[in-house]
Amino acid sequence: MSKALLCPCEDVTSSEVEHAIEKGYCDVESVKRFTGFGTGMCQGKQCLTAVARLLEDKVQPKPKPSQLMAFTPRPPLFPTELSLWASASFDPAKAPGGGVPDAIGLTEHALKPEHPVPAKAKVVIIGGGILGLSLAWNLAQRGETDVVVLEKGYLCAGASGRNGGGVRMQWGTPTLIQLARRSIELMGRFARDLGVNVWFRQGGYLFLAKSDAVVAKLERAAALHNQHGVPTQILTPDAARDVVPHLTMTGVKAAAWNPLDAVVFPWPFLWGYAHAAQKLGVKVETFTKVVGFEQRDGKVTKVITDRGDIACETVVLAAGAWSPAVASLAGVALPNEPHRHEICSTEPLKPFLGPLVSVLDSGLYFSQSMRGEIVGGMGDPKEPAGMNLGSTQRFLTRYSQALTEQLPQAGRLKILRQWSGPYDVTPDNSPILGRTPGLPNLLQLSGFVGHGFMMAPAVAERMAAWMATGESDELFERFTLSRFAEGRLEREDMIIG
């Protein structure tokens, strides 16, 4: 294979691209995701053409016009330094506007399919995300093959894609610490056990804190952790300096540090159970939009499809932010919300910052990529509820003004791309897992509040043991949805944002 290099801005060669055509990522979209290509300074000025030149030639049968086309464009059009979004203004009492459209989910694909679903399956799972792709991979592992994911998009389409990598055992309640130090247990061992390097780095998580009643929720939360084996300390901000010494503590009065928190690349670690799951005979469906639900007795026996029905006995639905509209299909009323959170990645720098830190505050967060960049975001209270995931100049202003304050160096950096994702939030900040009331065998998996990527390794496995043994198992009835109807709630407020 040529060593040539077509994108010199993330140093992809055409041999990564042949990879990744071999791998059946046959569209510029999707080689851009699989390669990081079209992502640096230039976003794909320099390496588009070349990369869509090899596609039409390497990919058989020759692929259609739109398989060519140029990837979503990312805002901003152009390199833009932090300090110039800094010194813009922004009206804080009013909600933020749609901002740049963002093509997400797309079922009228090049890539997609023209062969009809498979017509049953035992366990049909909705939501190609991480979530539904990890279960599938851990019913796999159980022997449990006769399972196919639905996803209505390309993988990483939705928020699984979207994330800021961030990992942490910094919790608020015993269940959640619990799930997430197994979580990432399971994570550092995810190149040995799936073969796919995430880029698991332990940088820990370091959380700022500005006002009493912050530095109160701290140190609660740090006792609890404390008490689960979570080594979480509380510091003085001198102190805090002394983990990040770039950091300039404006305002801050006490800080959290759990060295043992991480950060891993969301994309492969899709891929990775996605690819684990198939070589185990999971069946994963792509670009594919459920539209319906057949029901009988009270259970559902067919998923309806653009792409045709799939048979089934169990149907689990992980479709994240989404979920309430796929679940109406059958009757549902989910109380999930999404709400836009936005993101950005700067230009790389050499490393620098070790942990992920976050103004629990503001919602601010940032860490830095073992390529370099600065990949931040920051949540803004009047965000309204909605699927929109347009990119705005006010989340930038807000962003980088906040960045600034703590990190002043980062005001030359260039911000290179933006986008968004949606937080599934629901009325307790917890998930809604197990069993639907009316319809047993529809299970309930989403709820996550932005949080869903770092749990779901301890999540799937705990649930793909349930469903295969029928054992009882705490998990699968404190967080039923019917402890909403019930005032049964399970409050978490460590959220970012």
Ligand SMILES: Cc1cc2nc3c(=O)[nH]c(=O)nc-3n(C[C@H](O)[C@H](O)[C@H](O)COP(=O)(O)OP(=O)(O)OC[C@H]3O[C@@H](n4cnc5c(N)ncnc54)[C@H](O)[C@@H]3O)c2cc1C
Contents of the next structure:
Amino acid sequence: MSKALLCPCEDVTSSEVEHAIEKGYCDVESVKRFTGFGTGMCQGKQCLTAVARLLEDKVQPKPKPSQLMAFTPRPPLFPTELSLWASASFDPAKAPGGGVPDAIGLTEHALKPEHPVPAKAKVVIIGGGILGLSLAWNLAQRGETDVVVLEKGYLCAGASGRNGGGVRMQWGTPTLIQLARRSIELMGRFARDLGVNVWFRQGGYLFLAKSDAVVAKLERAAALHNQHGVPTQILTPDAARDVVPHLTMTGVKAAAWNPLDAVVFPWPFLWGYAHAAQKLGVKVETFTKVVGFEQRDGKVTKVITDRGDIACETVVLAAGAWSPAVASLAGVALPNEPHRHEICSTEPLKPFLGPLVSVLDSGLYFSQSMRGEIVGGMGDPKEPAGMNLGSTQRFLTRYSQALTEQLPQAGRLKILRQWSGPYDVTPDNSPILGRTPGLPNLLQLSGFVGHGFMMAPAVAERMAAWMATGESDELFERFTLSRFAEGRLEREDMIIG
Ligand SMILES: Cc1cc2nc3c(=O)[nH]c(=O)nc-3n(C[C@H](O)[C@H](O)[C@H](O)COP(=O)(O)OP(=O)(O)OC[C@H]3O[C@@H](n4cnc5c(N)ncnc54)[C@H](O)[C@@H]3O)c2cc1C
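Could you output the structure for the form predicted together with the ligand, given that the previous block was the form predicted on its own?
Everything in the complex follows now, all chains and molecules, and the chain you saw is the first one.
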């Protein structure tokens, strides 16, 4: 085992990179997500070439130069203090615009395997995000291993590899409260059940309210939480400062605090579910894009990919914010809309911030990861609908202003990395689940807005049970696509951003 350090910032050794290659991660973006190399202060400048060289030496067949391409360039190109961004100006009346694009892994990739996909499978899951992979693992656990997951990019290419890792029980409807409670229980056991450390840290969520309307929303929600066994408390601003002493409480009228909420590191969940499912016989086909469907007698009979067709009995559409585009290939109209959400991460600090803090009025949220970074984001009311994975300076400025207002010491911190991902927004902020009207073997598993990561373990557990046993489950009756045509909306309003 070589202890030679390839990435000094994140302590990644050459044998860890070789281990990633053995696991099948054969491009720099996938190896980055598996090992964490290139995510530290130097932003890959010291290690990228060494990792690319190792990939060239070890990967068989030998990769083409185009397969060893550098990371997606993202601003800030140099670590820059939050206070500098906070003092920059932007026109608040203007929509955010495109920003520096990021399309890697989401378009056809040089790593697309040359051999065809399996000719048939009982279940085909479209989308290798947290929802598709957790469903695949849960199906396999129940003995259903004739499953193929199709992912057009690398694992973590979609929203599941780009989110804030927040998991909370503080929701506005009983269903989401119960699902989140179950997910948090499953996430707490993930390392034991699947053998992967997901850096689960139960530091709580502290919501801050700056207007009477948001105070009323938090109070209503807290009463509901208490009815469902969640110990949320409404705090005065002074009491909230006892929870996070560094906060200024500028403009804050009240807070809601649940110490059982948590944060996780999203990436290991994906390869954790993927590896465990593969061990049980599931096939996970990355760099494989669904381009159409064959249908007969009101059923999907084949999924058509850019690596051949797969005949199947059941198809699950778990393509997150891309689901409407994929559904349209089957002539199905979904009402979800992608909305870009931007997010960033700072240099690491010693642990000082227990909870994830969120100002519900503005959509600001931030937490400290187990690696010490402050990871946070902020919704933008001016963001138009549409698939856009660009990164903007407008976001950095708005976020830095809002963060330093609440946490002035953060002004000295440097922002290291910035990226964005798509929220998968439905008209009522609730997911779309269950059968598709007119195509009953096309199952829906999308529309999780900005909370799909935390809902996935619990929803996938119930969906696998529903699919495998055929027993009814109200989740897959109530949250169906048909509810929109029937005017049966399931509104959720505890949305950050
Ligand atoms: C900035 C940000 C912060 C967030 N913060 C949180 C949070 O703190 N907590 C939380 O719970 N949630 C959070 N979310 C939301 C969460 O990330 C998503 O709800 C969740 O990851 C959705 O998972 P998914 O599997 O449905 O979609 P994805 O992870 O997007 O996976 C869908 C996959 O389908 C693939 N795909 C698309 N089209 C095709 C095709 N034609 N063929 C094959 N594959 C295809 C895509 O490449 C993608 O990998 C956040 C999201 C963003 C963007």
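Positions refer to the first chain, counted from 1. C-alpha atoms forming the largest set that superposes within 1.5 Å between two forms make up the rigid core. Remember, it's a predicted structure, so these values are computed and weren't measured experimentally.
Annotation for residue 465: C-alpha shift under 2 angstroms between these two forms, rigid core superposed. In this overlay on the rigid core, residue 55 has a C-alpha that sits 2 Å or more away from its partner position between these two forms.
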